[in-house]
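In structure tokens, one chain follows: the form predicted on its own.
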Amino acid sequence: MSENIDNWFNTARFGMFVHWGHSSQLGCELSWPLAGGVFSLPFCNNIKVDEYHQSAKTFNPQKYNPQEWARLAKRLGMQYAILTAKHHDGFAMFDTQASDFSIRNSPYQKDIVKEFIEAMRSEGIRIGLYFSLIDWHHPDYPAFTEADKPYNLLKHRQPTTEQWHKFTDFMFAQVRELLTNYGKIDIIWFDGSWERTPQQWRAAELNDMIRALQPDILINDRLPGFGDFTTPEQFIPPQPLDTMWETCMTINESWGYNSVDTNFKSSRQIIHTLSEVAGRGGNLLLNVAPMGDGQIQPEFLERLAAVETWMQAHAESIIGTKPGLEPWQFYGSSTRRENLIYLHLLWKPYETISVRGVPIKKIKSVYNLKDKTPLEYTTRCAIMESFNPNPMGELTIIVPESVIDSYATVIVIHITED
């Protein structure tokens, strides 16, 4: 892995995942509903094996427009934007010689996958691909049945020896088809890997070949024993980590379309959960998962809408930025960019905010991002430091209410050059 690569990666900050596939059209969960659910899903529901995968046939999303998804993710200041091409229900979203288990089989017949790319890639959104280990339709997996249910995480049936060459060579096939056919791929971002251990799944020579083919590419934390950068999942980590790091989050409580899940994060949420997660040096990967004919559906626009608005005035406080300040600095989220740090009011403040560590004699200005509002401030610091020609002090800023934004306020210190 290049610098210039971790250096995209690592103050990116926001990014769009698509989970995405012919279940989508049931209105359900991907995947999980085949399996009978999961309890990390509260509203996937249990669908019989057979019915599940037979939505595969009726798979035409005619409504399917990439640009459209391209360009909101742009509007959104979104870095990159990553698709399920595979996932754990076997079907290829994308054009394979290995299996007739996918889209071009399907009524759509086009391929997803390259409709994307080519979308993303013409707004300058570089370019993901989600592909799933485990895959539930698989004869040679073992594909999974009713008899199988409920799901164990623990407890799976194991494949005969020779079963299990000839699926890990399919899945290298598809692995290779992907990130050969499409051009550059920016990340591969895998999944399933519990279901069986580093050793079965060739991790190591499928880092190999993965590395060979794309030099430049980033490998997620789920190929087992590999990876670039780490995952948690539907939540914020307690305190920046050591590594760069990427938090993937739903919009509701479901990954796939699912039309009975309501309970929707508000656009407030997203807002700072996004300045959160950038004060502590992470990326957010804010979960779109489009309806059956592939429109996003309109409760998720709605909340995006709002996102985008605040976006247009905060996203120099958020994209390309370090994390700023340390807790006992400042009691909220902070970001850096060079001599400027992006104070984060994720609360109505009362009159003032108060910052602690800061060069007091150095503060150039103090200004309200959204619209560049001059504020009042006042400093101080111990007596004896005052003779200090860099004393470390104490910065008090007036927060009048005209300037407070309904979703989040940020205020911006410009410190001077050494």
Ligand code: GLC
Given for the second form:
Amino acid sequence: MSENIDNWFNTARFGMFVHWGHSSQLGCELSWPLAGGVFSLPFCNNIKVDEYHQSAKTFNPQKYNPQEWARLAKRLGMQYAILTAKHHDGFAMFDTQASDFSIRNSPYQKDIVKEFIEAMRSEGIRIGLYFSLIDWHHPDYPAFTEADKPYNLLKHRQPTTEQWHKFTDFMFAQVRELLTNYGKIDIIWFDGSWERTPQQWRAAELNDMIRALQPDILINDRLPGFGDFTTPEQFIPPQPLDTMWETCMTINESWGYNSVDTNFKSSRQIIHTLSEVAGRGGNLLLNVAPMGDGQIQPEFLERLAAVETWMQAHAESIIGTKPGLEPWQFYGSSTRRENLIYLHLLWKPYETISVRGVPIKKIKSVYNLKDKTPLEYTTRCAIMESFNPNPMGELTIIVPESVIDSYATVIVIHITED
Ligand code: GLC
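Requested next: the structure of the form predicted together with the named molecule (the form predicted on its own having been shown above).
Starting with the chain above, the whole complex follows.
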């Protein structure tokens, strides 16, 4: 079971995903516009391939302040942050010797990945790098052209054997740079494997190289056949999984900054998602999509500010916890840490809530997490069980209106150790 895996990631619970690239200037989503859009991105429109790539020439995010992002992540209780070092459009956000198509040759010039890593590290946030296996810009991939539209998820133009060797050597070189030039990297997050076979990606060899360069790194499951954790996208698994897992999710419906996408989730929805994910033993990798100048859009910041306020009082019930009770024991999400059980109330209760199958004679206290207000409760078990020194029974907690949090109330059950 994943709850026994001894790895920081297994109980990290909250991370920041940053989808950012030169096309953020166009406010149009990352990479997919050049391929004409894709079913999963309702606000992504078609942009001519050349026009899309052109925006690399003007990328100059003067308001990029990774220290601010790092402080935000820290205040939110996030344990790690993952930046798109290279997305499907092939543009390297880092200083690469393997190609000219990078931030080095944009007006900004400075190594965005390096600045991100240094800032996150200074706040104690672990580092992850997103790296797309797909490269729609590299001539030997081969590059995606107007003639390849409409994009077909199942069918892709194939390179010659010689081209493919050249491309994979280049791809390996970039991965090597990322894992050599910036110190310890905690996660490498691949994407885009669907366009080629594991053999074509040289997945086994890539895996070996990564492990040799960064022995403690975690690899996601999008390096086909390998990987340390699974990555359900825009979806929470209905039950705990046997593997470590991470749901990646957007605040609206776009990964990269998209100025027309106003389908924002509410702060409450984000908090509830985080509770549900924690209750099933996973991590939430919440995406922020900075704009072309490097600022995070106000609609995201507003929502994150409410999440932050909630986390200030409730992080203890999320970060570093394990899944709590079984669904039959409590009709909601719950987590636990040692002898504390955290009940996440994602609905408003009618006077009381019930918890079943708990050691009722060992309950030390029940309280509202936010202000530590003790809550009244009663217990019961089957009559014949009352003579049992440690019976399992039902706990009924009175939840007054006054303790209801407008986002999610968290109630703690403290069980004695003996
Ligand atoms: C999809 C998309 C990509 C996005 C990723 C995040 O694979 O292709 O744009 O970066 O999901 O999980």
